[in-house]
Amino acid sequence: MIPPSAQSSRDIYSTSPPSLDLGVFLRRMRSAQRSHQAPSCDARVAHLDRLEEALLRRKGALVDAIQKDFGNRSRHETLIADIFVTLNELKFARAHLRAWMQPRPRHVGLSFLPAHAVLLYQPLGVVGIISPWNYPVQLAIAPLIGALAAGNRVIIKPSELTPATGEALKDLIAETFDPDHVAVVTGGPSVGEAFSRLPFDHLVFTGSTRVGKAVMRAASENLVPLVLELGGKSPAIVGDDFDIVAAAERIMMGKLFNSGQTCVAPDYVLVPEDKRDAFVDAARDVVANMYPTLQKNQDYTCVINDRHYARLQGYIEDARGRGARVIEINPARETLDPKDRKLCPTLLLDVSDDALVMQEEIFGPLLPIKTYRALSEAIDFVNDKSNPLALYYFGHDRRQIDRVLSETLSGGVGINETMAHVAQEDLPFGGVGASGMGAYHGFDGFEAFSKKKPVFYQSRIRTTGLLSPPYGRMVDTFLRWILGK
């Protein structure tokens, strides 16, 4: 069902509003939130139903919009990462929502019995979502699912680097929700900055650590709680007992999905010293099988824009200038036109630790390969850097796995696979330290966008009355019983 006011929603939010207008939109939503009771479970399920129908109905338009924004984005990658994963998240939330909304009993101290206590989950109010360009549908809609499941209203600000997708999302939302329930606002950095300064009841930002710091500073003016998904340098460690060909296959698949423009893509790999050359050979073969050609291959995604293409080329030249060996994997030996922004999968050997590619998040199809002699050396290397959003370990020895898990700190971990942990609806997705704070997906998203309200219910028999003045023999007896002599 399309709300009767959907057309006006598209008109209201069709331009890039100044900060004053954004404030008006927020106040309108907050007023609507306060004038209605928290939506029932059935109402929230209906909201998710409408969103699912809209995603399925408009999936072709979303694929085309992302393709237009990227120049070439693998259709299959869009359907898998932006549509399939998002729909799974929605279905999981809908299936479990009634159980999530139930009051949770909590323990009451012995001295307060027979009273009881519960936790109630209450909508926070209006949630803001600043979504990025690399997965422009998933990273806008997945937090929206959690916010709607929790009973909130939402305003989404998509990235200006994917304008066609932003418009497609705006159309989808406008035909699905009333304008005071969910809205999309578009615009450039000035709109994003104004958006981050609004007094939301919760704000979600996905993007770089640098911009995340600015968003956090802006949000602090209004004490707005945050979920920050920031990325960082996610390592892959290959254990000495793991098949090197299998490791190369799984790591290169994660590295090259979306041409490496993924916050949880393997950012560098640590392999046993005596297996480096075998890993390089296996990586060459894996890439040749996955992408026998590059230039006109619709499966191989472009770098998003000229600025990021130049940035990645700069990383390569900086590494080369510092003595790195650069291995471009170009199976058909094609001459790639820079105007198409297709960058060869590139391995970097003997990379200096002070090279840009080892200091900055790569976000592209470049993979530095480092070596280690003992696992402790690899763990120390990881721990000398900021906490990553993801860490991958390939090995079968349970003791080694447990050691990596206990001695490193990261947002999430994949054992013998890359990136798949993010697609698990019942696992929270979030960073730690420089890679972010807070988490969402599944129940963790519902909880993140809810106020956990503690409620104490006094019984008809009120034992706390014993603690009221005037104090006398009875309270002395009670305190001796509780505290001892």
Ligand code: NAD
The other form holds:
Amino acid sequence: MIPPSAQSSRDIYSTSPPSLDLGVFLRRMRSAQRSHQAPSCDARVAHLDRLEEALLRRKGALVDAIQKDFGNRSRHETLIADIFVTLNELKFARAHLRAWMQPRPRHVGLSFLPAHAVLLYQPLGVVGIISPWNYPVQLAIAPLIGALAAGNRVIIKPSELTPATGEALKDLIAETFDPDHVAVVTGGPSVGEAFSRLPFDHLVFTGSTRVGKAVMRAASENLVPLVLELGGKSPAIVGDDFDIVAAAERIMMGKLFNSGQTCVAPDYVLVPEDKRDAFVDAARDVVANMYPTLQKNQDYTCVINDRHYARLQGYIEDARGRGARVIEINPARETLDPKDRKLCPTLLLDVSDDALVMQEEIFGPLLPIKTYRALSEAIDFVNDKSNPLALYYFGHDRRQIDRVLSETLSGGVGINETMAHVAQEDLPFGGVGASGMGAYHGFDGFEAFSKKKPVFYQSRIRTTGLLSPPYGRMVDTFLRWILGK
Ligand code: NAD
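Switching forms now, from the form predicted alone to the form predicted in complex with ligand NAD, please provide the structure.
Now the full complex is given, and it begins with the chain already shown.
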């Protein structure tokens, strides 16, 4: 065990097996929280300012680290999804923080007047964040922004699959915050497991549904409240009144950003039966325009590691073995070296519903295309699966849009666009059922990481005293007035 007092946050480091007693460290952080007053709005704004400066100063190092971890990760996609979106989240929180922190007056029952009641937002204490590899900066830092805005201290455990980014985040945090304010611990599943058993005041887990269940079990030991940001199969339904080329453009853009390694990427598409071939043709053209080449194309991101590459190849072979037609879109007809882990954008037609690619979250550049005749068929297909994290509908007819909205349940919805709903700071981001619980971003993040404390203020004139024993005529009269005879 390394005594926490003997280290800076740069040294707060664990590999598998954990060499640091995380519990001692957590207690030290929490006692720092208790010995200081909740940070003022100005102090929280200063924390966010420092974080913003650090992100801007280190954005080149973060881009390089993610590039190293992926083999090739489009630099633009890193700047858009890991830096720009994160900074927007920060700026939005900072701009609204003063208003968010204000006590909210609440209604008081007529018989209690002239008392009044308010909700106060109070920091919870120390928040733990376990983050995944696919957007390794955004998914570690965006929850941090909400937690800092709410006045908490934070420990982050990034994914072991992006070790260079984990180290870059550790450096960034160590030079920006005191070690008993924000810290990063690194390590694999065993560190994650130990981390999720700690008695945090709140835990945010972003990752797979399988690990999410283990985290929830571990957190239940200490009744730690959770936000679980999980995955699933997010459908895209193309309505019969929507331009098929525009639908293919928007769906393929969402599918191939980060090579499909996005929790809200459209996982599979449902198109009207008579438009399937037009969708396939349009998808081929769109991909050829976006990615004229693949092998050396810096815009086209690699699959994160050999295990995931083999998993995705396995899905293709499994689907093919069950009768699916496989269309690899390889515009320049290159021979792709598996060592580079660039997988062709691949459309899958006539896929059996029991194929792995229709059972598991894909998380890669494969797109099964299913067909439907009536909208109700598409809705039933979606509803036969677990609640997805995102659902996309393409159409103009208001009644059909409303029908899809009211008859399906998903974490979020994009109408006529993929993924953009997640970049709206004023919309909560979170799943439902198997795709997660709780939400953050914007005010919803501030609220998730705060205790929303109801407070009742009695007035000098205390009407409730009239209701105390010995009960007599006055109480009888009051009860008759309230309840009737
Ligand atoms: P993962 O579940 O394998 O790992 C996520 C994190 O959990 C990592 O930091 C890992 O070290 C840690 N971990 C592993 N085993 C653990 C254990 N037993 N206890 C505690 N922590 C443990 O997920 P991943 O492969 O990194 O990410 C991909 C998944 O994440 C996909 O399912 C994707 O849909 C989901 N995801 C969801 C969101 C969202 O916001 N809803 C965002 C991105 C990714």
